[in-house]
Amino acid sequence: MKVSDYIADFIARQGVKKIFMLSGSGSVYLDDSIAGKNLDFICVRNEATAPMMAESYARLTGKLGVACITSGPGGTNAVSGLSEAWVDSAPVLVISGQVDKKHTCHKANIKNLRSLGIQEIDIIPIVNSLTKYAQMVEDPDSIRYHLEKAVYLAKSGRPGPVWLDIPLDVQSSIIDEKMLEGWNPEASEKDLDKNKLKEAVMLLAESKRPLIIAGQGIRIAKSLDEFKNLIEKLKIPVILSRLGQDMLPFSYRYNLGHGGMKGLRYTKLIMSKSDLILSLGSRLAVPFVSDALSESAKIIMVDIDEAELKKPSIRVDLQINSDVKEFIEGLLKEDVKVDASDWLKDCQGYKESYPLAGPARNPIDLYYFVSRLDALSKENSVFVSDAGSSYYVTGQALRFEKGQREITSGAFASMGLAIPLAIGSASADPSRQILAITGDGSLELNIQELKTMSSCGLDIKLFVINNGGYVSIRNTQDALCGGRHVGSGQAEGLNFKKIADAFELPYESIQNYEEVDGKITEILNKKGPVFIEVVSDNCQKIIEPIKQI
């Protein structure tokens, strides 16, 4: 058996359902196995986006995604989407292709060679950094090794991404798959610490003003259930950070939604008043909790990743170094005695008093538009936000009410992310329809992925919103730099429909807020991609949230 057959049958074993990759000749036995086993996979334009679509794909199905590539430049343009999956922690295995090993600069072991075969660079030194593991596969033999131990490594404790560089003359080589030698994992996941379980009940039976602040760790450990009986049994606030936001419905009595530098109008105020802050599955990140929290609240952090309760941002009282689902289901049997009525009726007050109302209005406000298509999205629909206007209004007025995902770049919100995340969630289940929402300056970044949108026929409705381009960074500048634009004044304008000609998709727009309704309900209706360009103001203004009243 040829050595890329047997990755290709190893990746259909993992069940995987799609492969994203582009073609190259560093890649061509990969390419070929792929192909010829039969595993479903889809032809991306630019290999910075394979692991942005392997990413949504994972992040969607709780599974890995898989991106394949060619050798130099196709392994550099890719470190981008390597880095989205690294920091929002995705289990991506990335393939890349490589010249014959005698060709590497690996091989030639040589200090400061910069490339030797064609298309060649080293790659494992680039992306060390941003994987969980990282290698180049020089024996034949070793390939069920190495994709055994990289697989392991992405799924297990938090999920990240990994690299395997498969030299040409190895994708070749023939091997006896019966002959070759596995990996098995040492036990490393750490055992909950009882004691410190005992001091957060502790904690939580002496906080007035207590309060939960979750995040995708607790889909990741697949423990959702848990964590709303977990609420249910304690009876307290909860706010979500960006990536969990989507784990409640927002008119959950107990759900404050999204907290955080752009988090709702009050929820920065409810967190400045807490006395205890419970963190599950959240890294508390710096935009998250800047300037938030009371310098005399007791903060109890719950990660698997040991570094994130050691980083200087945020002072931690009681640090657990433990898998969230472990740590909830030991608090369930515990005999928390919490009492909160009198603070979690404060919260919903606070809630009630803020609502978040975009105007009906031209030119259209962001926030009507997107709580409209929130309001007439269907069960369970993907939304996919972009960065900028797009970003932060999305992470306030949806409201995830029949089941709906979200899927965004969370640590870094990124431009030009929405079409490869669209495409890779629109892979990762057919049946939901993908909502996803761009600026028009965030879509020229990957704008050559609109052809992989229309030549696959996904069921994938792109909102562009036409403001002039760059609102918030036009905002930022504003506020920081005296109004002076640079690089971020109104753009002369892309013709939207020359655009959506160009590469086969049909074209809506959407110019006046008496048509919003009407038109989203027919542009829903529709199967398959469309395109829609949604005029809106370009002066828009960002809800901030607030310390005081």
The other form holds:
Protein chains: 2
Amino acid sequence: MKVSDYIADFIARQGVKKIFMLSGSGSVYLDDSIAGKNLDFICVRNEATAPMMAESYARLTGKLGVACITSGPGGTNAVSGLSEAWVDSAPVLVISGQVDKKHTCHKANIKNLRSLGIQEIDIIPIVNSLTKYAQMVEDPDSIRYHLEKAVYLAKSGRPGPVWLDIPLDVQSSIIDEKMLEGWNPEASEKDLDKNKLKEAVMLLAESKRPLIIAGQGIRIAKSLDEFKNLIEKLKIPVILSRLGQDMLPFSYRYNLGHGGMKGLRYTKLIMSKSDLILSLGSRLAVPFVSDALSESAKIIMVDIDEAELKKPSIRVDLQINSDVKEFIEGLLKEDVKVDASDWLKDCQGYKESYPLAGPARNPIDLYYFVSRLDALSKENSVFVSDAGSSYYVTGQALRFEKGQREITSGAFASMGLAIPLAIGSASADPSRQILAITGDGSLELNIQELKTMSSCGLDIKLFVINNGGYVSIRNTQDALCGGRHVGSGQAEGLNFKKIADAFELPYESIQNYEEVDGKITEILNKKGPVFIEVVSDNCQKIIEPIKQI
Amino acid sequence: MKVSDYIADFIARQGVKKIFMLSGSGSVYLDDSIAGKNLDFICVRNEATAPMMAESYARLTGKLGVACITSGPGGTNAVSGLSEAWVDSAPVLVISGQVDKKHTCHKANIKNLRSLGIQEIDIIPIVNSLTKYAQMVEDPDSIRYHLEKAVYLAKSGRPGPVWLDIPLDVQSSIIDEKMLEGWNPEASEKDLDKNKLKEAVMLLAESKRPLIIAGQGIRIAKSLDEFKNLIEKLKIPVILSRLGQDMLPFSYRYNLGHGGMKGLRYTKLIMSKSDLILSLGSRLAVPFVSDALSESAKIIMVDIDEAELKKPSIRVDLQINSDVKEFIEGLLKEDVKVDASDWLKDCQGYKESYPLAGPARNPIDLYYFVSRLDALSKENSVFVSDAGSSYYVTGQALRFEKGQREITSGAFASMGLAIPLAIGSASADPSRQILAITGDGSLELNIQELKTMSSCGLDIKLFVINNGGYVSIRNTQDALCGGRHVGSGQAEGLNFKKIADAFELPYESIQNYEEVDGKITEILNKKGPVFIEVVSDNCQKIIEPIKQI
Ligand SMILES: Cc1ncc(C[n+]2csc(CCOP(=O)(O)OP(=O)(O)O)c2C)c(N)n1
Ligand SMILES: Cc1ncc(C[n+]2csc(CCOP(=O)(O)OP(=O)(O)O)c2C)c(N)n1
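I've shown you the form predicted on its own. Could you give me the structure of the form predicted in complex with another copy of the chain?
Everything in the complex follows now, all chains and molecules, and the chain you saw is the first one.
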């Protein structure tokens, strides 16, 4: 059988139903096999977005996400999406086409040779620091080995992207499927250190004001149920990281919502008062922790990624380098003596005394808008956001009461992700409605994919916040550069009605707060993609968490 | 003075008049200083295009091109443009903003730490293999050193991109300009080996059918005049590489035009008959040489980049690793006994007997269209092309009789370059009219920059070849995959009139060959940007060079 057919079969066996690709001569056999093996594929309009779509596909399905692109610029274009999957821990396999082996810089191995074959570059050193595994497949008979190893690494431990570069002569080689060597992971997984578990139990017992900080690692480790059991057992308040904020409904009594630099108003206050942080599957990122924690608080951090435990920005008292599921299961079996009921009440008090107020006024306040969208959203919808104000406001105003999920750029808050993440989400699960929110600035970066959205007819409602350009940057420039606005001006806005029309999307607009509810209801009841311009406040300010009352 | 101000001043001192940027909090001081120092800047709508614009700016002005972007995704987005500058030898300086030093993975130096600060990634390992110099500037007092070294390396030898990553705390540091350490290149440039020069003279004297292959290295080395003198002295025919094809008018008697895999029909024939190739400032790329050269031909290759001389795809008899200008000057002083008059006549005969015929018919043939555009173009215009058919056809049909230039993607023929390269070209020299030709497929990749084009009001005429999607890929799939068309279909075309309108560009269309001349004349006389849809043959075939008659 042909190597490219083997690859397509292998991907299908992973349960992957959709591949994101852009065709090319360098990937011609791969493209052909993908179609031939009845794998469904979505053609993107710039390779940059293929790994982004694959990432949201992976995050929603819990499966592998796959992107297939061509050599040279195909690969370099994909770097931006790849880096998202890297920092946000998504199991994405990128397969790139490559010229015949003999014309690759990779094989030539001459220092600083820039390009050899037609449309060729050695992509491996470029993506190496952004992947868990990146290899050019030289020997057709090694294809099974590379695929098995790559996919295992992508999905195990802290997930992340992997990259296989397949020369044309390898793609089209004929192999004997039965003779291929496979790959087996080494047995030694990181076992939970029992002593550390005991120490955690002790620290919990000593603590007066314990706080769980929970991140998407819990979902990735498929331990959401165990996590919920643990909260019920410990009765400790929980603050969620951005990528973890959809794990619990906001109304849940132990859930204090999303924390961090742009978290809910009272969360930093609570973090600073806590005397014991138990971090589960959150990397305790710089923008999350900032200066919130008290110097005297003890910190227990459970993370499968050793690098996160060792990083200089956080002082961890008890580093537990283990699968978070194993840790939670371990803790569930322990007799933990912790009584945090007063502290919990305090926390719940803060939560109640700082309700998120989105004023009903014109021009539309984003908090108001997002809160109404949240309230009117259907069960199991997926929220997708983009950079700028929409990123921060969705981080504070979404409530996840009805099984909704959020797919967004975690570590980077990159501009331009909303459309590709929405497309990936919609193709992962057509039964979920996708509510994507982007800014007039962020929209532009991958605006070409509006056409992918319309031609695939996906159930994506794309809300475009028209607030006259880069409000977030104007706010930063006001703070740091005496209000000089450079490259963040309001002058050059797009005409969104015409944009929607040009990309063949139905257009709606929401111009004032009085029509927000009616329009949203109407729009969410429509079938297929809709482009909605939301004219809102050009001076939107983001609520900042407070540390002291 | 502030480091960011120092950087802006330094760039201004390089004679750079335009910077290509996208603002961000991570580059906030850089952005502010660029504006404050009265450097003109163009705001792009995706960082991917900033280095592309900087590249065409550099190639047209002979100066440095500069892009300024923010941390994290700002940098990773820019990788695609960066890689173009790398493979096509353009002196581009990318300056990226970065978070405070203490929050960089670069400083933390922990293996596989994915991201530490807000919107942070270590960009250096990603861009390292794509640059001549890539550094994070840690010490504010080293800024002069890094800038001088980076710019020197970008412009010297074989030019290429360089990258400086500047943390926020460094950007805003106050330095004493007078105390800064500078950087001086080591004296030892590669000197021309006199023995090799003599050997070249001997080989020329022995040759019956010598052929010069000339590439953009000649222009980069600022030796175009010397090159012309050399041709007049040697009276040898010349074939031009793609990036060198605008160096001589096609009608010039020694010029046989553009060669290579998709070169002019007779050029491969001539290459295969030659018994001595003298390659000047061309890398003799795989797609250029393919199987054209005779086994017995001697090859002299003059290249400043040692890696190109050593590459496995070409057997070079006499490797001359020197500045091409120095070599040409050396050769001009030698007494070269070469008489190629009969051979020259043969070559000229082939040139005459294979005129490029673009049939006047409907649907419009691309050769016809490009030939007419060429004929009607104004003096000193700049042609810009994109991937696909337009790339190959412009490579065969342009004539450069009136001081025109071409700016295109050389090694990669990447999709999506036409608009950014056109914008960079137009801002390099507003006195030149830009004639950009793109395909309906290639247009999409950086379609967001249509808005940059319109809002800057540049004199760019953008011809969009509507031929129902990816013709080139359909042709490849016909050849290699039994005609199965995957991801190259005709179904999902854009409505270009609406696209032009949405991005606020005047729209014109050319629907049949009869109106080509009239419309082109009219359009080229308009001021400012115009978007022109050219409805053309959905089955456009590319003329293939022949090796034998
Ligand atoms: C790829 C990328 N480049 C630059 C930035 C820096 N940045 C953050 S927010 C922002 C402006 C976003 O504008 P818009 O989407 O209109 O949202 P607004 O801030 O106006 O609400 C910019 C430029 C980024 N996050 N990502
Ligand atoms: C970034 C990038 N991705 C993929 C390719 C492979 N490729 C070469 S030509 C082509 C189709 C170009 O379509 P279009 O611009 O419409 O030109 P046509 O071939 O139809 O004339 C593709 C996909 C490429 N050159 N660059």
